[in-house]
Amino acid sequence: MSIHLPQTLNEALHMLQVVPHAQILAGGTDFMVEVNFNKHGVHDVIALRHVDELKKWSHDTVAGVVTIGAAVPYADMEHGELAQLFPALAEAARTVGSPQIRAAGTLGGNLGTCSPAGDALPVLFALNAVINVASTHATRSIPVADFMRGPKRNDLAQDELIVSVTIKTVAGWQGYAKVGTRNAMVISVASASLVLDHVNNSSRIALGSVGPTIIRCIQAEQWLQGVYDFTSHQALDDSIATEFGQRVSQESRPIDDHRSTALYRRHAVGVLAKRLLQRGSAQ
């Protein structure tokens, strides 16, 4: 096994072209689990821990856009300015494993794995994030809904690397919630992220672990926009929150597996959606 340690993004892209089947490793928190359970062999590895360009984030206040490097760890998203800009991302980051995992795990790794149980992914869908990828000869910007193509499948070409994620800031409330088999350090049985856009008087809700990929509940969003004014600051009627949860539940496509049943997952995302809407409308 050969381990390549690029110092710059250009070096990493060149190595990926020379060794096209190499395993890209950021924190390794997903990949090493599969290795430990003999689900994945280890051959050539390109480790990105020394590529500082991938560990930075920036905020363009004029354009209202934040760019987060693919190797920024979850620990950096839990608190501080980034958490203030995207509270839902901070809430999701706090649920990712232990402090050691959050210090190593990254957005790029979550996107590279593309598991529907990835904690950050529903937030990226609800925020309409764009994934920026590069190779030695080109760059692309891909809407996250197009990037994630199925369970553990993404739109990356063999010679491409995830460089960063771009997200527009939103004037309004946003949140994340999940259900697991225990209260901490657990893979989600069901998760949801809700964004209430006060400028456009609209909502976006995305679900994790209840389908082959992350699910945007477009019909529930449209229904909610027709019955509730997010800019009015009026009290939310419980019947609206309840029906919103039911409509979200109906748009989920869960399965039975070793962590839960489809019936429970469908019920759980409905409850999560209802509670998120109640939280958001109370702000």
The other form holds:
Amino acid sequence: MSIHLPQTLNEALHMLQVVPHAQILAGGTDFMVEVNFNKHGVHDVIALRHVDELKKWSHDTVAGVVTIGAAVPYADMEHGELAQLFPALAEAARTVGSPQIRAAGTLGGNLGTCSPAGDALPVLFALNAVINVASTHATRSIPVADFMRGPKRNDLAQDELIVSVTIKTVAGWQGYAKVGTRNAMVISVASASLVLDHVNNSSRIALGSVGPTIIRCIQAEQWLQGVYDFTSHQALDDSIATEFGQRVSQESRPIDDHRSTALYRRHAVGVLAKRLLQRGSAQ
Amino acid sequence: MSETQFYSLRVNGKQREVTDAWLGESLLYVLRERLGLPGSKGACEQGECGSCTVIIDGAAVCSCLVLAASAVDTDITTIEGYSDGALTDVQQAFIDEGAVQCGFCTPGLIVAVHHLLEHTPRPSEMKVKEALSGNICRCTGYGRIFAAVTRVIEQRDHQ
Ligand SMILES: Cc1cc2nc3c(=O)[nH]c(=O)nc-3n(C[C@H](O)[C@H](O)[C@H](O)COP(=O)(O)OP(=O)(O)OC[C@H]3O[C@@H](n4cnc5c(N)ncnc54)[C@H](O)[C@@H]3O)c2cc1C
Ligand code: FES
Ligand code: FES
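Provide the structure of the form predicted together with the partner chain, given the form predicted alone shown above.
Time for the whole complex; same chain goes first.
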């Protein structure tokens, strides 16, 4: 058993290469719960705490691209410049756990765990985010929809580290909404993120907690494009919002579990989609 | 590091050595059981209750979710680090407002309130509620706790 504290990204990648079956530790908010409850052991840990390169984000204003380091905590996404660039991500970040969890929990950890209930994930899907991973011998950039392979399964190889997430800025409204049993400290029962793209006159909606992975509702998006012009700034007809909600519901694939029923989830996610569209088109 | 190798943590400004500890131990466990700092409380060990709240490099976090051996080279402040015997104004306000019953949640709340007021000296009511939303109290109800926070804000304003 060993604990490694790399200071740089290269050092971290090197350790990942030479320590077989190393475990990566970021904020620990998923990892340590498992350790404390003996769900998985601790053997050889590579802790990212001191790797400053992973805690930064940058904005290429010319290319319109933002790159967020894997170890940036939710607390940094809630307010400030990053929140202005991606309001949906800020809204999702604000719903995660509690201030203590948001100070520690990271985007890389949410992607590492890859739970269908992970709050950052529907937003990354709706924003068409790209996940940048690296090992000592190669780097890959994977669209988030290909990165998430199933419930708690991702495309990461044993010797790969999630380095950052790249997102293009979008001109248009975006938001995130979540249903749970209370406001703070709640894992979502159903969630949705909607992004309106005024340049391409299109929309993207992605759902959380209502399927084995995050679900993009391509058919509902295409239908909406045919009936509503996002650039017109015209009031949205109520019947369009309602039908959009129904269509989104139909594309969800929820199950019954300890948190809720499939029936409720299907209904709730439709209501969330309808409200997001109403909110977004009123801007 | 082997299974139980020596490491050292900077707690409340002092370098403290941890010897013969299993490397999978949480910071909460190490503080309480190995370093003689039982002020931080453990109730859930899964980040839900906040009674184990400490400050690491300026951020308030749950010490139950920190792998102790990974906190080498950080600055850790526990409830014990806030006073050297005399009560802080936050502690005194909790007593004066009757915001303590069994007291189990209190150390975590005191740390969280100090942290909040350090960064936001005059928080709105919403901000206070949000800042303390990760600290669960099962006895007093939150009314008296919020009253204690309000008292501190007013007292500091008059100083
Ligand atoms: C009380 C509580 C409430 C919570 N509430 C929410 C909530 O409301 N919404 C939500 O979405 N989540 C919630 N969570 C879960 C958790 O906080 C998030 O999933 C968080 O994003 C995990 O990030 P972390 O940095 O703590 O990850 P860690 O626990 O450090 O790691 C999680 C997993 O990801 C892997 N990993 C981490 N970083 C990398 C990397 N750079 N490269 C490769 N693999 C990596 C780790 O090996 C591990 O398998 C909650 C957790 C707790 C304890
Ligand atoms: S013991 Fe750490 S949050 Fe409950
Ligand atoms: S006083 Fe008992 S839990 Fe808060």
